Every structure is written in C-alpha cells, then in structure tokens.
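What follows is one chain in structure tokens, specifically the form predicted on its own.
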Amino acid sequence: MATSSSARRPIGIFDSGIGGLTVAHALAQQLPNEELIYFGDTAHMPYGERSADAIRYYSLRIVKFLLDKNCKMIVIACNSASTAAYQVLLDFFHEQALFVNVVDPLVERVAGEQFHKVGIIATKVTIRSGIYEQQLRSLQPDLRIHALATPLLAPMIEEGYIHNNLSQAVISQYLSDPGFGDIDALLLACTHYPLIRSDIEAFFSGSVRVFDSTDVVAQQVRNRLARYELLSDQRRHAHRFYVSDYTPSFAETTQLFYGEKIKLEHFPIW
C-alpha cells in the first residue's frame, strides 16, 4: 500500500514542445488533486522530423530532470517519443515511476469499437513507426487501416493557424486522401491536432468517428494511480510548466494549448 506522502509526489509530463499541454489540460480537469510537472523540449521540437536514436536521448534527459522532481508517474505526451521511447524509458526507470504513453489507451479505446477501416493521421516518425497498425490488428486482425504522415500540421498550430483558411485548406487536402475515402473512423494520433478536431470533424461533414487521445490518457492515469494506491487526496494547484528554450512566441502560445494562460519557466537542460 502506498503512503499518503508517496501519493501526494506530482505527475511529471513531458512533450517535444508545447502541444502536450492538450494532455495536461485534460489531467488538470479529470484529477483536480494532483500536482503537475511538465517539460517541454521547444529547443528540439518537433520530435516528428527527429531520429529515433535522438528522440530516445532527449527523452531519457527529460525523464531524469522529471525524477529529480521526485514524480510518482512519468506521461509521455507525444506520440514520437511514445513511439520511439517508451520501452527505452521503461528498461531504464520502470523501478522509480509508472509510465503512460499516448499511443496504448487510444488503441484500446478504438479497438474497443469494433470498426471496419480507420484512419490514422500522425508525424513521419509515428506513421514510419508502424506502431498504431501493429497494436490496432493485435487487438483487431481484420480491422483496415489507412495511415498518412501529416507534417505541416504541427507547426501550423504552432504557430496558432488554425479556424481560418489556411489552416481549412491544409486539412483538406491531407483528408482528401483517397485512402481515407470509406473510414468508419479517424486517430489524431499527436497532441497537436485536438486544437483542430472540430475542423477535421467538419470536413467529414460528422460522417467519420473522430479520436484524439487527451481524455483517454488522463482516464488511464487515473486508473494507473488507483490501481497503486497513489491518487492524491490532497487538492493541489502549483502546477509547474518547464521549456528547454524559451520565446514569447511560446508563451503566447500556451494559452492556446492549455485552455488557459500560465507561466513558462526557461530550464535550459541542455
């Protein structure tokens, strides 16, 4: 059984930049109790046109700085790293923290649904991966699928194009993708795109099943935590946001991200 003080340690959340707040916000909603820790790599970003080998050491850098906060569970808010660290991070760290990624409960979720085609829409690094496809026709053998790398998106809400023409015109020539053409459903399989889910929702005119993985995760976190006696029964507010590299253009674009404004502290790891 867990102590109270071991339940009452923060929630370290990391990202190759600031898209991850979209998972932070939603854990700050779904557990009002817990402490968060979050790291952003914005001298990296985006982990998308990285490596595998250099997604792995920033992530385990970050992990680390995250344990020296003394974090009782480590969230990998990005599907490049998820993809490309994870078990790394786990053969590393599994003895001082639990880990969740964003890629395991958004499978489960739509496995659970039983659809005939799908369609996934990610970095290169994720779509490269292959790791949605693998984990989808484990749970699912028959289930088609249509994955397609979409790398102008993540800058592009970034840099706060989204709602407007440029953006509309962007996501519908990703969409208008003929392999897209008779999905029952549609993965926005990175932490960005749940700014622009109402857009992709419109464009298939509410004919395709839209997911994106910021409620799931924070339900699997609070599972996670429950399972191991380690849900906080002490309401806390000091949440604490961290950027490697630091430009007002960040801090402008938070808000967005997060719901709300915060304060960006510059820790330069690196």
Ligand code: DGL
The other form holds:
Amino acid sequence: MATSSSARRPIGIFDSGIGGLTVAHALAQQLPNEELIYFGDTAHMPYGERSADAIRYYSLRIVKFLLDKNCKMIVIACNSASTAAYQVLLDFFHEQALFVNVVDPLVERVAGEQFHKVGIIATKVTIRSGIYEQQLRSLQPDLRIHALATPLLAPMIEEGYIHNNLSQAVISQYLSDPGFGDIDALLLACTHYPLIRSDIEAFFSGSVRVFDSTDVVAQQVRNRLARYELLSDQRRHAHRFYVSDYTPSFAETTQLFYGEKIKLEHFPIW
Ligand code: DGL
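Would you mind generating the form predicted together with D-glutamic acid now that we have the form predicted on its own?
Entire complex below, previous chain first.
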C-alpha cells in the first residue's frame, strides 16, 4: 500500500529541555523514515520543580506550536509533562494528532514481568502525582512499590556530571534508601536517567532489572503509527530541534543526550 501524504507528516516531540533527546534518539534510530520536530522548553526547565498547572499551560502552548507544523503525532518525552498534562492535551487536541506519553509504555513493560517489588525514581512532580503507582497497581494489584523523588539527578546530569565520583556518591546516597533494599526492578522515570543507567546497574551489582522509557516509547510510537496506517516510508526533511531559550551550554550538552552532534535552533515562543 502506498504511504499517504498524512503519513509523511512529522512527529512532534517535546520535553522540558534537552533530556527528551534520549527519547528522540531512540525514535530516530528505530524509525529512520520518520521526520522529527523536537521542542525543548529550556526557558522553563526544570518542570520537575514546577506546579502541575504551570506544566499544563506550557505544554498546551508547545503542542499548539507542533500542530502548527503539521505533526501527525505528539510524543510527550518528559515524565513530568506526561504526568501533569497528558489528559488536558488529549482533551484539547485528540482530534488533530495521536498522542504518546512516556509513562504508559514503561508501566506496560514492567507490569508484564510480574516483579515482587519495584522501585521508582523521578522528579518531585512525577513522584507527587503517584501516577506510576496507580497504573502499576491497576495492572498488578499485589505489586509492592517504593517511589522516591531524586531531584539532584537531572541537574547533575545536565551539568555533565556522570560516571565520576560525585555522581556515584549522589546515586549511592539516593539508592541506599532502605525502601530499595529488596526491589527486583527499578524504573528510571525521568528523561535524563538513561545516561546514568550503567552506574545504577553497577550500584545494584546487576541484581536489579533497570528500565527506562527510551526503547519502549519508540516501540509504542511504531505500533500506534502502524495501527493508524501512518508509518512513513520516506523521510523528506532533516530532523529539527528547537529550544525556547538558547545558551551555548545547552548546545554543548545536546551531544550527551542525543549521542551525536545536532543543530539546536532558538525559537522563542514565550
Ligand atoms: N524532563 C523531566 C522529566 O522527565 C526532567 C527534567 C525536568 O525536571 O525538567 O521529568
């Protein structure tokens, strides 16, 4: 069947900043025929410290921007925004595009494994929402869960502090929480944490299965596009990467998150 012109429309993807590039990179790898338009709201980062109302307001504006660029699907590549704004985005825009968040694919992946006790680490806003616990328990009611806000991790990673003594001390301090003593799986419920995944696995000496959102989200994007016959057979334009505030430091850090050099464009929507 020929690919329709609808299918050749881009996928919009947004995050509070550049952490969502971990998800964008997984999408680019797994779906090379898809064109991505990324928006990082660096002017308002970190979302993890903001109120749910503020995150909803920012997300609505960003999605409007992406829909104006004719996106067929919006990927909310931010746990904090997925937690606070997914429902309101569906309410406003479900007729204009498909929506994928980063919470549902991770929950489905982990609940399928029948663990006894899982740990969750994320920003304050994600932990406060209780969304992972609610969704996991709705699929596996007897699952034991320990969730902990780990607010130092995202800024630490963003500053490039990974795989060194300082980052290992911070990781160790958080993960030594007694609630994690008997977990058999840990969910990295924040866009930044895939970058310290190997340090986290090393902390548990391989005895805990560690999950992040990158590949499971890319898989869900593929499945949803396929179901709606919206998978593209050919990419027409290069991916575009926008940020709402631009500093040389954001530009430098992008490589850390995306794994290769990209050109960041300043688009001041505020
Ligand atoms: N992108 C955010 C998340 O996944 C982490 C960074 C922030 O707090 O803005 O929750």
